[in-house]
Every structure is written in C-alpha cells, then in structure tokens.
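Here we start with a single chain on its own, the form predicted on its own, put down as structure tokens.
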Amino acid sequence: MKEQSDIKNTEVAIVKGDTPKETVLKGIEILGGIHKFIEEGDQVFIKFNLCLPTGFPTNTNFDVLESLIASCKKAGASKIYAGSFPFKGISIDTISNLLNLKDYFSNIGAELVFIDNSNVFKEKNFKKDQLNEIKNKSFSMVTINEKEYLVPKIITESDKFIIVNQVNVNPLFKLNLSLLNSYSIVSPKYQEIGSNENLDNDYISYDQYKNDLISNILDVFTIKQPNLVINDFFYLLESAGPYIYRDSNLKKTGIAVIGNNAVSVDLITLKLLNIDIQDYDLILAANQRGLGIIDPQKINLLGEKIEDNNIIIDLCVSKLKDINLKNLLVNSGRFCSGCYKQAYHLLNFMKTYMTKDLKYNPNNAFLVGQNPLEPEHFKNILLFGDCAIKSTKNSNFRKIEKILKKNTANQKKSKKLKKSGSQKKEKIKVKTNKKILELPGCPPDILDCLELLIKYYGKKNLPNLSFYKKILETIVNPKEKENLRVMGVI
C-alpha cells in the first residue's frame, strides 16, 4: 500500500499557456504525454480541492479537471474516480447537490466519489450498526508511525493516483501546495491534532502543534504517493486565502507546474513564487524523510526556466492585528500555530461577513494566546482559545469595581464629617465582569465560535451573522453531522 515514487527520475515541467486547460495539457505533453502515466485498463483516482460549496478558486478549476479526465479516457483508463474530503462538518453530498457535481462528472466521463458515504445517508434511515457495516466496507485502517488513519479503499486500491491542486496562499504554510492537498485523502477527524491539555510553555515555544501536523501530513502522503502531480496557479488567491475573503485578490500568473514527484513539484512552485524553502517547514521535513528532491540541480526541469519567471505575490498576514477589523482590537500573547490558524480564519470571516455587525457593536477586544496585553475600557472582550481563557483568570478586566452610591442622609453625614475634619472611606463593590465571551478549544472550532457569538450578542445585534447562520444550517446539517461521526469522518 505504501508506494514509493521513483525520485531518481524526477521530472518537473514549468508551463505557460493562454488558459489553465491549455497549460495543463501542454505540461503533460512536455513530460511525455498522458500514456507515460496512465495505462490501458487502469483505475484512476483524481484527488482535487473540494473544500466548500463555493467553486473556483477555493476549489480546483473544473476546466482543468475536465481536460485531465478527457486525457485519461484517451489513454484507456477503465474507470476514473474523483474526490476529496471537504471542510469539517460539510458532507460531499451537500456540496454535490449545490454545485451539481455528480451529474457534471458523469457527463465528462468520470465518477464523483462520496468517500464520506454521505450519498447513502438520505436514501433511508440507517441504524448505527448498518452505518458501521458501510464504514468497514469503504475504509481501511492504516497504521503509520504508530498512528492510525482511516483511508478510503477506493483510493488505496486504484492503479494510478493523480493530484490536481489549486495553489492559493495559506496562513500556516504560506501556500497550499500538493503535499497539503494529499492530506485530505483522510477525513477531518484524522487530520486533527490532539489538544494541548496542559497548556505548557514548551508546546508553544517549540510549536508542537505545527510539528505534529507536518508529521501527520507526511504520514498520510506515504500511504498513497501520486503518479502525477499538478500545481495549478494560472490563477491564485493572494493576500488572504485559501478561502475567498474580503482581503483576497485573484492574481493571474499564467503558469502551472507538473511532475511525477509531489515534493519536487512543490519545490519548483516555491522557487517560481520567490519563497525561500527554508521558510517552508513541510518541504524540508519531506526531504529529510527521503520523499523527494529539493535540489533543483538534481531535477530534470522541462519547459520554462525558473530564472525567466519572477512572480511576486502577497502572502497572508503574519500578525493577527494586521487583519484590521472595525471596532475590534486584537491583542495577541504567545500562541501555537493551531490557534493562529483558527483565529486567522475567524477574524477574516468576521471582516468579510460581519462588517455591519461590528459597526453596530463597538468597543470589542479579541484576545488570543497566553497572557495577551490587557485591554482597557472595552465593552466586550472575546477570549479565543484555552490559553487566553486560562492565562487571564486573574486579569483586571475580569472584575468591575463600582463605587456605591450614597443616600441623602449619608451625604449630610459626610458633609458634617468633612467639617469636623474626619473623612469616611467610599465603599467599593467588586463584581464579576459578565461582558466576556469565552471561545474555548485548543484550537477552537470556527463553527462553534459563530454559534457562541450569536448567543452572546443576540440575533438582533448580529443581523449579518444570523443570516449567514441560516445559510450554514443548510450546509452543515445536524443529522448529517451525526451520521458523519458514526462513519468516523468527523
């Protein structure tokens, strides 16, 4: 099951074209044609980006998928499957229904795979034991480095595996490259990193969250290494991504990088986008494991030259305060990559969809990480993550000091005391500040945070978020989520 790609014969093509479709087809031809990768009678699985029901560029360009599927058919593939696990809590069936994906793939000669089995949930009411039976038929439990991963059998049993990756900026890894794409062959449940229950300093200092994440990504990558890898950044999201946010910008580069080794394809992509590989931990760790070559001199480069293409893009902000939300102050302490990533997405969501909500609710402070700077004179304080919640238990903003009002009789007595030269101390009552919203988790779940925001501020005070919540309820169905839990997906 653990296939090792032939890294000694690594070939990577840098391709330019007038359209994404033309560019990818040109790249495959430069590498020797589709017959070099697909043989007569092969069962092919195409792994693409399928995050949210929003289409391109959050997901893979469907023109590229269509051209690739046509090429595989031409090469004689007996069966062509396509699929991916989406964002946590969203079923493939929901996305398929909203984007009409099942019929779309059928019309172009492929089959959309519901690797979460969500297409069977609505056929009838399944009992728990029936769902478990479906789960056992659909998945294999694979152990890598003493960790278990639930993997769809249709992927591991396919003759050829292709990754078609839409490159966008990423807050944690600078770019969404093919190694990250491969991670979603396992469900969101098996992508999650265990929480830091002790909240110790070493966990944050050594960024154990990111180290564990990198280790898991590479574990999953070794389960089924791709025969063909496509990094499509003919168009890419810069500034804010990988989802479409208010600060996102769609940039045209006109380039795709294609090859037979994911690590080397990612390396050349980084080179073209002027990102130092020393700043890309994931590719360095992959090289240490012997999963690919990161020396361009040892890669057989075809097509365009790296030095002839100097592409500068705006990456995601590295400081959360730079997201700049109206009426919301962001104070950060020391945090792990997990909390940074989740806070980045929540703040960008708020900036994109809650601008008016924040306008009507001024004086908000958003605190994240260990021992963030205490805010002063803010009406609402949002504590994001367990580190922020626990490290501020004794902070001054947790309490409100109130001077007790004196009645008329007391005021007269006070005047007499002043005349006589003696003074009576004012009484101060200390109350617990109830204008604090705790968003727990290590790191917190974004959907849970949105629920808590509505409960705290009230639906009337968050009209925009309340509206989007209704939309989210059609996408994230509670009954469907329970079925996904039984299936081991979330």
Second form
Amino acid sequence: MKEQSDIKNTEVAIVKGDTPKETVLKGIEILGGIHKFIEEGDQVFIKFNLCLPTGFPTNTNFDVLESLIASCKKAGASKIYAGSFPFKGISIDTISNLLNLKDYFSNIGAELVFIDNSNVFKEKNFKKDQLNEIKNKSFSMVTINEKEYLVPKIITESDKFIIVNQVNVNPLFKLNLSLLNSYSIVSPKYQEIGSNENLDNDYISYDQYKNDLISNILDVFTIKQPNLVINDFFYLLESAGPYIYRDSNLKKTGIAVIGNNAVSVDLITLKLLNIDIQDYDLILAANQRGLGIIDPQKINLLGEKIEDNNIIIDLCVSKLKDINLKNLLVNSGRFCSGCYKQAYHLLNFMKTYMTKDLKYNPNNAFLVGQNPLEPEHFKNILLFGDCAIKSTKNSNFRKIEKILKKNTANQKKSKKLKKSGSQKKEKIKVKTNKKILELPGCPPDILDCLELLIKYYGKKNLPNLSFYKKILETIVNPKEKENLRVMGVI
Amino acid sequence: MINKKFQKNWLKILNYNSNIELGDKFKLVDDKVRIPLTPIEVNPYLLYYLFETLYPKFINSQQNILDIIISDDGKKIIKSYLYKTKKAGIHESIEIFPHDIIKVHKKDFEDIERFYDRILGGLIKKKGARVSSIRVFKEKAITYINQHCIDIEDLPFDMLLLKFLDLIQKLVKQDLFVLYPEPKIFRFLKDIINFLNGYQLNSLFKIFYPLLPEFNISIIFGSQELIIILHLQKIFVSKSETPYLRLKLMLPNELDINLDGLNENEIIGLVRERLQTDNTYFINQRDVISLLTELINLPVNIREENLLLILQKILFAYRSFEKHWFLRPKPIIYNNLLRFLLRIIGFNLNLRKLSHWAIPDLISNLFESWFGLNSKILLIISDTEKYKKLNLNNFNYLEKVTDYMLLFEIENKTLVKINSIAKEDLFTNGEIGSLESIRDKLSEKYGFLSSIIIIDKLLLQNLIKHFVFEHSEYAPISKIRTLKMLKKQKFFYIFPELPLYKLIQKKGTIALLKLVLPILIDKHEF
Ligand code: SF4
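For comparison with the form predicted on its own, provide the form predicted together with its partner chain.
Below: every chain and molecule of the assembly, starting with the one above.
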C-alpha cells in the first residue's frame, strides 16, 4: 500500500497556455503523454478540490478535470473515479446536489465517488449497526506512525492515483499545494489535530498544532502516492483564500505545473511564485522523510523556464489584526497555528458576510491566544479559543465597576455640601461583565462560533448572519451530520 | 447629398443659434426644430440649451468644428464644412471649406491624430483659424444617415430607437465615422458594440422593450438655468396591436406654466395636471449628468465593483426622496403612520433608509460565493404565456417557450463577454431531457457552464412593473404575488439549485421578506 514514487526519475513540466484546459493537456504531452501514466484497463482515482458548494476557484477548475478525464479515457482507463472529502460538516451528496456533480461527471465519462457514503444514507433510515457495516465495507483502517487513518478503499485499491490541485493562498501554508490537497483523502475527523487539553505552554511555543498537522499530512500522503500531480494556477486566488472572501482576488498567471512527484511539483510551484522553500515547512518535512527532492537541479525540468516566469502574488495576511474589520479590534496573545487558522477564517467570514452586523454592533474586541492585551472600553469582548478564555479568567475586563447613584434629594444635598467644600464618598459596586462571548475550542469550530454569535448578539442585531444562517441550513442538515458522525467522517 | 429634410432642419437650427448672442438668457421663438436624426420637435431654444449643456460635457469643450466627408476608399475629400462656434457645441454658421487646404492620405482614417495635426497646421497657416475637433465621415456613412432620415417623421419613438441603434452600430462596426479628439461617450459606444461581439444593439432593445409595462410619466429635469420636461408614454394608440413609445421634450411655458416662485412640488403638480400623467418626477439635471458621466467613464468590461458602485449611487439617490428627487402623487409608502403600522407587524419599510451600501454588498456576496469569481452563466428568457398547457416534469418545454438565450462570461468578477445562443444550436433533436445536457453541450464549446438561469417574461414584466415603475406604491398584494412567482419553476429556475434558490423555494414569501428586509433597510439609528 505504501508505494514510494520513483523520486530519482522526477520529471516536472512548467506549462503556459491560453486556457486552463489547453495548458494541462500540453503539460501531459510534454511529460510524454497520458500513456506514460495510465495503462489500458487501469482503474483511476482523481483527487480534486471539493471543499464547498461554491463557485470557482474554491474547487478545482472543471474544465481541467474534464480534459484530464477525456485523456484517461483515451489511454484506455477502465474506470475513472473522482472525489475528495469536503469541508467539515458538509456531505458530498449536498455538494453534488447543489452543483449537480453526479450527472456532470457521468456525462464526461467519470464517476463522482461519495467517499463519505452520503449518497447511501440519504436513501433510507439506516440503523447504527447498518451504518457501521457500510463503513466497514467502504473504508479500511491504515496505521502509520502509530496513528490510525480511515481511508476509502476505492482510493487505495485504484491502480492509478492523480491529484489535480487548484492553487490558492492558504493562511497556514501560504499556498494550497498538492501535498495539502492529498490530505483530504481522509475524512475531516481524521484530519483533526488533537487538542491541547492542559493548555501546555510548550504546545504553543513549538507550534505543536502545525507540527502535528504536517506530520499527519505526510502520513496520509504516504498511504497512496500520486502517479500524476497537477498544480493548476492558471488562475490563482490571492490575498485572501483558499475560499472566496471579500479581499480575494483572482490572478491569471496562465501556468500549470505538472509532474510525477508531488513534492517536486510543489517545489517548482513555490519557485515560480517566488516563495522561499525555507518558509514552506511542509516541503522541508517531506524532504526529510524522503518523499521528494527539494533540489531543483535534481529534477528533470521540462517546458518553460523558472527564471522566465517571475510571478508575484499577494499572500494571506500574516497577522490577524491585518484582516482589518470595521468595529472590531483584534488583540492577539500567544497562540498556535490552530487558533490562527480558525480565527483567520472566522474573521474573514465576518468581514465578507457580516458588514451590516458589525455596523450595528460597534465596539467589539476579539481576543485570541494566551494572555492577550486587555481591551479597554469595549462593549463586547469575544474570547476566541480555550487559551484566550482560560488565560483571561482573572483579567480586569471580566469585572465592571458600577458607581451607585444617590437619589435626587441626596444629590441636591451633596451639591450643597460640595459647595461648602466637604467631600462625598462614592459607592462602587463590582459586577461580572456579561458582555463577554466565549468561543470555546482548541481550536474553535467555525460553524459553532456562528451559532454562538447569533445567540449572543441576537438575531435582530445580526441581519446578515441570520440570513446566511438560513442559507447554511440548506447546506448543513443535522440528520446528515449525525450519519456522518457514525460513519466516522466528522 | 445629405437628406433634404435633414439639411433644411439643420440650417434652421444654425439660423436660430446665430441669432443668439453670448449672454442672451432665454430666447424663445414661436417655432419648432427637430432634434437631428429624430422626429422629435422642440423649441429651438431647448435644443440650443441641450447643446450648450451637454456638448462640452460629453463631446468637446472647445470651439470650432470641421466636418469632412471622404470617399469610401479614403483617397479623396468629397466635401468639408467648417462650423465656427462662439460657444462649444453651438453650431451657428457653416462654411464650405476649400479642398486645397487639406490633403488626404489613404492612412488618415487610421491615424486620425496625425491627420488632425496636419489640418490644424494648414488652417492656421492659410486661414489663421483653429478647429478644436474634426468629424470625418465616409461617404457610406452619409448614405446610411440619409436612409435613416427617410420617413422618420411619423415613426413612434420605439421604432425610431431601433433604427437609430442600427445606424450607430453600422457606423461604428464598419468604421465609417471618426471623431477627433475622441470623446469618452464615443469610446464607450464603440466599446459596447465591440463587446456585444456581433450581437445587435437593437436586438437588446427588442428583448427589453416588451418587458416594460404601459406607462404615462413625465420627468422634470430641474436646473437654475432652464427646466426641461420630458413626457414619456408607452401606450396603445387607436387600434394598434402593440403599444407605442412616445416621447416629447418641452419647456414649462409650452404648458403655460409660469415658474416664478414655485417650488418643486408645485411645479410637479402643475406639469402632472397639464400632461395628465400617472406619475411625475422632478430630478436635478446636475445629478443626471453626473451619473451619466460616471457611467461612460466605466470600462465596458464591467467589473463587479464598478457596477456595485453605480448601484450604490443609484440607491443613494433613490433614498434621497424629496432631497434629490420628487414624485407626485406622493407615494403613500412615505406616510409615517403607515410605516409605523407596518413596523408593528414586523416590516420596516422606510425607503428613505434603503441601505445603499448593504444591498450591493449582499448581491456581490451572493453572486461571488455561489457563481464564483470566474463563471459562465446561461440566461434563458422564456415566454410561457404562449402555451397554456406545459408539461413541467422535464425541460423539453423549453424548446417551445425559449425566446432568448444569452451566455455571460465572467472572469475575475468582470463581465468579459456576452454570447447570444441560437435556439437551433441547442434544441436540435427536440429532446432536451435534462438541463445537464444543455450544460454539457454548451460546456463543450464555451467551457464549464456554471449555471443556467431560466426566467420567464411574465415574471420580468411583473418585477419591472411592480418594483420599478410602481417602486414606491403601497401595493402589498401585487408585490407579494410577484415575489411568489419566484417560487414557481415555470417562472424562475436556477440550475443547479443553489442554496439561495433552495431557500426561496423552502421559505414562505412573507418569512423571506422578514429575513431580508433588515438587510435592505437600515435601522433608524444611522
Ligand atoms: S486554544 Fe488555540 S492557541 Fe490554544 S492551544 Fe488550542 S488551538 Fe492553540
């Protein structure tokens, strides 16, 4: 199962074209044609980006997928499957319905695989043991580095495995590259990183969250290494991503990088996009584990030259406060990548979809991480993550002081007294500040945070979020969520 | 050479203009001239005023213009005329210009800047005069203009518009007319025609015009200098089968209105009474000009943010009722008691608090998230009224009811292309079966089709009638009935069924309104 790709014969093509479709096909040709990767009768699994039921470039470019599927068919593939695990809490069936993907794939000669079995359990009401049976039939448990991963059998049993990755900016890894893409062959549950239950300081200092994440990504990558890897950045989502946010911009580069080794393809993509590989820990770790070469000299480079294509892109902001929301101040303490990633998405969601809500509810402070700076004179304080909640238990803002007023008769008296020069003592009462919203989790879950925001501010004060929540309800179905839980997907 | 009637009218205009001295304020005569290329008769002073106000803003703000008519092969000058203007745009005298002053080269039409410099040099040397702009027509342009002018006197305005759009398209497409320096409005027009990619401007008008309800409105364009009244009607005349569009431009005194000491509402009242219109609006000329200027300054490849900015401005202007615009009869929706009662039952309908910033924001978020930053969307405009019995179980009925199909290509939030799809190209064998097969077919040619939006003419007509023409009317039943049409597949369908579409289907219209209104209307606090 743990195949090693032939890293000594790594070939990578840099291709430029007029359309994404043409670019990818040209790349495969430069590498020797599709027959080099797919043999007659092969069962092929294409792993693509299937994150949310939204438009391009959240998911892979369907024109690229279509041309790749046509090529595989031409090469004699007996069966072509395509799939991926989406964003936590959303089933493939929901995305397929909203984008009509099942029929679309079938029309272009492939089959969309419901690797979460969501197409099965929507048909009828299964009992728990029946769901477990379905789970056992479709998944196998793979242990790597003493960690267990539930992997769809259809992927491990396929003869050939292809990754088609849409390159977008990413808050944690700068870019969504193919190594990261391969992580969603396991379900969101198995992608999760265990929480820092004791709120250990070292966990944050060493950014254990990110280290564990990198280690898990590489573990999963070794389960099934791809035969062909496509990093498509003909169009690249820059500034804010990998989902479409207010600050997102689509940059047209006209380029794709294609090869037979994911690490090398990612490396060349980084080079083209002017990102120092020393800043891309995932690739360094992959190299350490012998999963690919990070020396471009040792890669057989075909097509365009790196030095002729100097592409500058805007990456995600590196500081949460730079997301720059109106009426919301961000104070960060010490935090790890877990909270950074989730806070990044929550803040971008708020900036994109909750402008009116923020206008209606001014003076918010958003505190994240351990011991964030105390906010002063803020109406609402949002504590994001367990670290922020626990480390501020005794902070001044937790209490408010109230000066008790005298009745009018007393006040009149006191005025007279003041005039005559005497001092009156004021009575101060200390109360618990109730204008605090705790968003727990290590790191917190975005959908849970949205629920808590509505509860705290009230529907009336959040017209935007109340509306989008109703839309979200058409996507996230509680019954389906329960089934996904039993299935081991979330 | 030029159409006799056109020429006669033009000379009449020049004659009038030449009698106006700089500083003359208001010189009404008991005569009419036609707006060139149209049958619209107006007082010559009104036309003078329009030229005086609009020409410098939209065409050229300098004096003296030279018209040159050249042969179609561009080799020789056939005629040239010099208009000396005391004020920019006010043509008052015409002088046939001697040919020997200008020599024309074959490439002049392509390199108009150099041609202009040569003309300017020649003019200064030989006549000591300057021209601020040149208009070069090929002979064929004159032929087209002459054809356009035949029998236009009796044409209803809608037919005239069709002819006029056709003329513009021919002149631009066939490169028959050049203006130097090129005004932005001309560049804008050229860009639109090129952007439409062969699709006829008048075809767009043919789609849009039938969607308008019958109406009878007047718009008063106010300013310190001159108030202009526009009377616009779409009405059935005698036994006509289709309604005609009628347009009249006039001055208040033509309606026996003396403006002295009248405020906006009093002027509206009088105009409405004299013209017997359903609604009468009062808008400032300054605001209209500023909006138009912004519009023509936009690139034709419309970027979403530009479009939203324009929408923001329109909404902002709309909410400034009785500040930037006035309407009579005064809509009941602005009645405080009614609004108070509506608020009690959960509807905040204060149109003065229309959220000019949150509405564009909502549209952009919904569009970007569900259609993406790059998308191809097929818009099908159907006409289900034509057929009483339709089987809505599959989409085969589309073959019968489809009127127009337009494919919009959007790249990085910018509308880059509109393609018109011929019915024959899509419905070849009569069987469509599913919309996925349409997607499949079009994706082959144009790339992945993100969505298909089917919208029926009846729904569009109702939306335009109840939400545009009757925008501030308090007519909850007709408005809710129109919104309810959005729930019926026959009138509105989005393929694939996006979450927003599902929400519309799932939620009751009133509940949906209650959900959306707080976004559309601002709270009172700001
Ligand atoms: S609460 Fe946040 S910052 Fe703290 S350890 Fe957990 S993920 Fe990291």
